[in-house]
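Here we start with a single chain on its own, the form predicted alone, put down as structure tokens.
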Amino acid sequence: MTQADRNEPRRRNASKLFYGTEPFVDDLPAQGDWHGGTVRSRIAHGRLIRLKFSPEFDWSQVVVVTAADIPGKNLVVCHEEDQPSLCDGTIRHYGEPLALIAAPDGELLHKALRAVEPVVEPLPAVFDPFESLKGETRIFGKDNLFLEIPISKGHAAKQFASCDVVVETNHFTPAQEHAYLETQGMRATLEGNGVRIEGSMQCPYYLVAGVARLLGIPETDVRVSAMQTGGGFGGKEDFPTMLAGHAALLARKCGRPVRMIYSRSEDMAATTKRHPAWIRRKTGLSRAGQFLAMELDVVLDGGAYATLSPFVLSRAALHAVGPYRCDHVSICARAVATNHPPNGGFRGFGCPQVHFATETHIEACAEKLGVDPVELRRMNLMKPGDAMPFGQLLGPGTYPGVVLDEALHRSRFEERRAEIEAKNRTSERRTDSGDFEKRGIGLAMFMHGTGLNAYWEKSVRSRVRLAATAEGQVCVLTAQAEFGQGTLTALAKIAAESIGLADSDILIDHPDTALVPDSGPTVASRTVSIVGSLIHEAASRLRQHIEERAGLAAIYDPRRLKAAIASCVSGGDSMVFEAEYSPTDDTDDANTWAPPNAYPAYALGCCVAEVKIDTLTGEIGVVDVHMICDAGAVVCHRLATNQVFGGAVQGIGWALTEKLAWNESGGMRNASLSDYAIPSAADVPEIHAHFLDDQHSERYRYPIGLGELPMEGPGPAIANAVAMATGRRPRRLPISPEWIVCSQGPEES
């Protein structure tokens, strides 16, 4: 155990999770609860004529809710107000909710669901975003475009004519299932004129707004309690608003508490996924290797409704060039409607897609020039003060080159590459199992802006509150949800260190909107960086107040400080301190999706991956992963290390095994964890997490945000390692054994 480990607090809910006593939503004691379920569409596009209820079923035993029963607005609150809570006449995707049923027990509910038959008129469905752009099938607006973001710097089109070398590649990255441990689940209970929602979620205040609008009641009549949540990864950002609304509608109809807990198959078939992306990259270079001009076309499949597609597209567009400088850049990014189920937020949201394209494209550029891809990266990496395509300058202390050098050192990249090249030049050698093996090593650079982009972070207006108790302890009140990432532990540590108290004297719990202010959504690596900074600000005010009341000596001894806090409370001092996030940028409302100062800071990373490939069967194994992360100050090293491990494993799955299969009706054909292959323990290699938080710079005094970052490197690093091993460059994920064995030619475009 290192000194850093000894100085870190124990995870807040570790023992409860270990012993299984931490309640999840389905563990809540039944208080006459009814069970809710959803009647879903079995086609991807059509008109709902009516619902046919079997006369053989006794419908007096259950309650049914359709769109006609919604007292407020039939909308799921998100960016575009295009998604109904229940189908309002036009079915736009397989699995779309058509009606809701609640029954006293699960067996009766399933019988009722089977006794409903939707009568529909099928319409042509479109699943290809490029076909959708032709406009022959209308899904959204006039052109099926949720959003288009053009970004231009310099004169890329003119500059290409003067380039010595021009390289153009096409890339595809697939949808990805979140595969969180706990499926979507909500419980709704009537409280006076309103409703209380308890469940599995990332953003409690999203549910407040969504349920209030759906029921047509004031937001003050909606109380949301975030339970311990068994994983989210972005999948429990927006979708819980829909499920909470469904549970609330049923509770109002039957007058009893209603819980809706999805089965694994329903969860996989009906909920959002990572956006599939098609990315075309064109780069013009000088003979010496300088990036002179870039042209990028990014197309995301948004699915049937907008959900979070504009946010994901914005992130992809703003990070499309990666941590590289280029004076002439043209980016066109589009999110397109199709008849797939809606896609939404997923760890990294937009960055993994574009970083895969960028980092594999750079390898192709290096090959065309006949130079070392590491050196090509090094000479083109940004430095502090360099301008990004949308105008933001890279901040002081942000050095991608330092991250690259650290990755090369920690992984022994140059040595391993030379060793592997030497072995691969010899004839194929048999392994103990009799198969043939090749090895490869690859790396990828990546970056991630902290928080929501500046315009949306400003609109959220996050607030936190600290309240002292008569015992001298301090309650931390935020809306940040705990779903496995260690939110409660990290925020409590920030408060303890900022005030000067022992960690045991900080009280923090799962958020309840009746008690905590809106500190914004638990997304986008903003919790420790942005909300943590607000806690530090409020804590500093509390500490200053104690110094003014009890003197300087009181704030340097935790026991005297605790006694002074208790004395202030008993003496009638308010001892409630708040802080609110107020960005100082000059964001223009007309530049919502690509503001000139998009993010307050950027986390940087470099991933090195080594693979082994059985050239007889095509099986790919990841042998070793090194992840270098520059995310500013690390609050809890154990939690940060776990974040890196988890993100790396998700990235490996996305790169190699996870592939959604669709049936002709647009439904997910492999909606089970038996058929959708996430990495098992046997697939997980040795993973090394390294953090640059010991650098002597202002940058490392503050957390920048880590959670999204580890997902963004494994995909391209593994693809580049596979290219070294096979001599063929994958342009699509996942990289399958079939492609290894059957692919012809130097690359797949």
The other form holds:
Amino acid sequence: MTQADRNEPRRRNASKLFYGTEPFVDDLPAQGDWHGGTVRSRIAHGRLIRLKFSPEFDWSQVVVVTAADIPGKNLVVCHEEDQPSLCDGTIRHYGEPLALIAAPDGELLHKALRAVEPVVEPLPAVFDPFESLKGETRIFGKDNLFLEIPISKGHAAKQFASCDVVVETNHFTPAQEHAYLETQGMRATLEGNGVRIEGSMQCPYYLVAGVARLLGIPETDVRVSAMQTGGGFGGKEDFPTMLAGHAALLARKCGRPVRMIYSRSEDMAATTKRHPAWIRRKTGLSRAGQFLAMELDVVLDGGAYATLSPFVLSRAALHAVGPYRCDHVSICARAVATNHPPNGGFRGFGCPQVHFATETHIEACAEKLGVDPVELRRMNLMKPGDAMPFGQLLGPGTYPGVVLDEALHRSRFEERRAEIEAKNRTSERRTDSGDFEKRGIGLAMFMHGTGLNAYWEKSVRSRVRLAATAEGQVCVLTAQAEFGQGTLTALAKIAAESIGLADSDILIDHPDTALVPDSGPTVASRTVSIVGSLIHEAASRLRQHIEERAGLAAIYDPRRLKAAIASCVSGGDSMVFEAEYSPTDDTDDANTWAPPNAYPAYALGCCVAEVKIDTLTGEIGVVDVHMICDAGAVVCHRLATNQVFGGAVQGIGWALTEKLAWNESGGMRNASLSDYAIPSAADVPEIHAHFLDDQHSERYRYPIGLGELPMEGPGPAIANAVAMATGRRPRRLPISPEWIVCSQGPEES
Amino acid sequence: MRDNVTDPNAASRRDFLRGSSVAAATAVLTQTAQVGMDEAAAEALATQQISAQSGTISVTLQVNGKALKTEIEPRSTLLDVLRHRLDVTGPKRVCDRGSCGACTVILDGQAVYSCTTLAISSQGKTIRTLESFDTGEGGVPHAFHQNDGLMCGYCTPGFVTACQALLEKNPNPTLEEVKKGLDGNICRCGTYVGVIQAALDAAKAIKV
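Pass me the form predicted in complex with the partner chain as well; I've looked at the form predicted alone already.
Below is the entire complex, every chain and molecule, led by the chain shown above.
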């Protein structure tokens, strides 16, 4: 830890969390709330004929809401208008909400939920996206295709003929459960003509739009307050819109506050997952190792409703080639409907999937050519000014090669690889437990464009506001939620530094839509990069105002500045300053999913992982991880380091232990934290986080998103390390002990 | 139910999951929980002469130094009663089946999962939650604060409590003992590095 780290402001609400006094939604006092629950489908596809209410239960004690009670549009507001809030007659996935019940207490609610029996007529279900594309079972539109994104550069098909070597591989990456420790939870209260929502969420304004549409009331009658949120990772991006709608419907019907808190098993079975991905990669190379032509097919299982699938697909397609140069590329990316519960956003948002394919494929290419995979990467990495397949040029100061070199240096990759090779060759060493151990070291590059893609970032029109108080302090008003990243701390620090006030003179709290402007969703690693830059802009307006009023000297001393702000407020100035996002260049309005200037900047990373494998039991342990991140300026080193640790741990889980099992109805079978194993303290190796931060380069003057980046490296790095240890290349995740011990042949089919 | 905090040599959560198939693990967990409930419930019901069929009983729990009385169903877990009847919301409900540690409380000096402990079997015992811990510079919460031992904060009460129990039993834990002692708790944000350092620092601070 450097001196700078020690001087950084502490996490804003940390003490309250350590002493248990910061409330999460289910910690709110009872206040006469009724408890809401959901009647769900137990089949994957079919017609809902009716709901059978047991005559043995006294239904006068509770309220029931069905689709018929919805005053507005029966819709979960997202991009496509395909997902009903409550079943509209057709059931399209296991766990689909059919009806809602609210009861005065939890025990009675459970009795009521058990006393409802859906009468259904099952239809054939399809769980495999390739089967689904045949269109025999109709789920979405005419062809079950949520979206197809073709990206083409040069003439890939023709170019393959002139390549010396062509390598083709297939890859699969699995669904992943967010497992945020706080389950989805929401409270709705009737307020005036409208409704007030409090709860666990990432995007307060999504809920405003969703609840207003569902209830058929103006958005001004919906007030949403995000509370401290116990983890999100993308899982509380779109789903809370549905839950807030449900709580609001129940509150309206019973005329009381209603809180809906999912149980763990309900949360795991009914909410979104990371998209499973099938990726075919074909690369033509010259004898020397230059990438000459590439063909990529990406298929995502979107589940039964579109939700965020088009957005995830867009990011996957735009990052499919990774940080590599190739003049002839053909990409076909498709998001397909199946009868699984909808998949949605999850940290990385399509990038972990494509980077896994790219970084394990490159190793196969190197093997075929007989060259060092590190050298093959170096030869093909982009430099500033190189064009990506969709036309964007890599920006100034963006050097993937520097990130690679830093990773090799810090991890002593080449030395360590040589040592391991020698040891693996000469002996099968006995471990303490008497079993045999082999080691491997692997590396992976990754990249992440910051913010929503240019088209969508423009359409959000994010606004932030700074408002001064009579004491000369400044309130930072944004819609950004706090769910562990340190949003409040980082945005306050940006404001303090941009304005020139002490950190303690910045006021910021969880967003409440009655008070804050819509600065967009808390997603896409956009909080410190996009919203932070707007705060900076608004701050410069505030400084300009003070300079005009009190002179230049006032703005260079925090105490004088504070006094000057206070005197402006008492003098009657409107001390409110806003900034609105405007794109720096003209974006192509017609190209929603692959705009030519897709992202304002790209964060880069390289992960080196060392694994040990017990060749008798197949147990895989990660012993050492180096994470090199180049994400522009780092706002708070402590928070950023924690993000890198956390992303790496989630990546390790995705690579090794987190395996989803499906039941015959396409629902999650292992929907508990004892059956779905996320990493514990004992699984976590030494993780070394390092940030590139060259103060002399323009690139490091502003932050580029970091939140998602670190999740994207460990999967492929671990797979490459396992390949070194075992001599067999994992083509799918998670890599199981069974695969280590049982599989035959050099590659998994 | 959960004693790996107090015995560094005992099997940790992860050892347990590794050592048995997942299905078997679940069966064992469920069985253990039920056996615990049956004995405790039988005893309480025998002494209070109450029908096991339905209804509520009156219990008094010693929570953070206060005797708190409430009416509960005999099957209620300690976690439910703390959170919903006594408004002690520090312990969190996360997995609800004894595998994540977010609901950890200290019962007669032992760290236990309150989600798989019956409230009626906790009568007459000392129950401590993080609301009662030392908030000064020598306390465990302060060490967590100094080491950024949290991100979203939902696992935090459980980690702080498990750490407190660990240090009360073993004031000089090694790194391995800390890892093992806290292995009954999980954090999805992955803040283990800070948590482990916090435990080591807290051990030092307590001695000062």
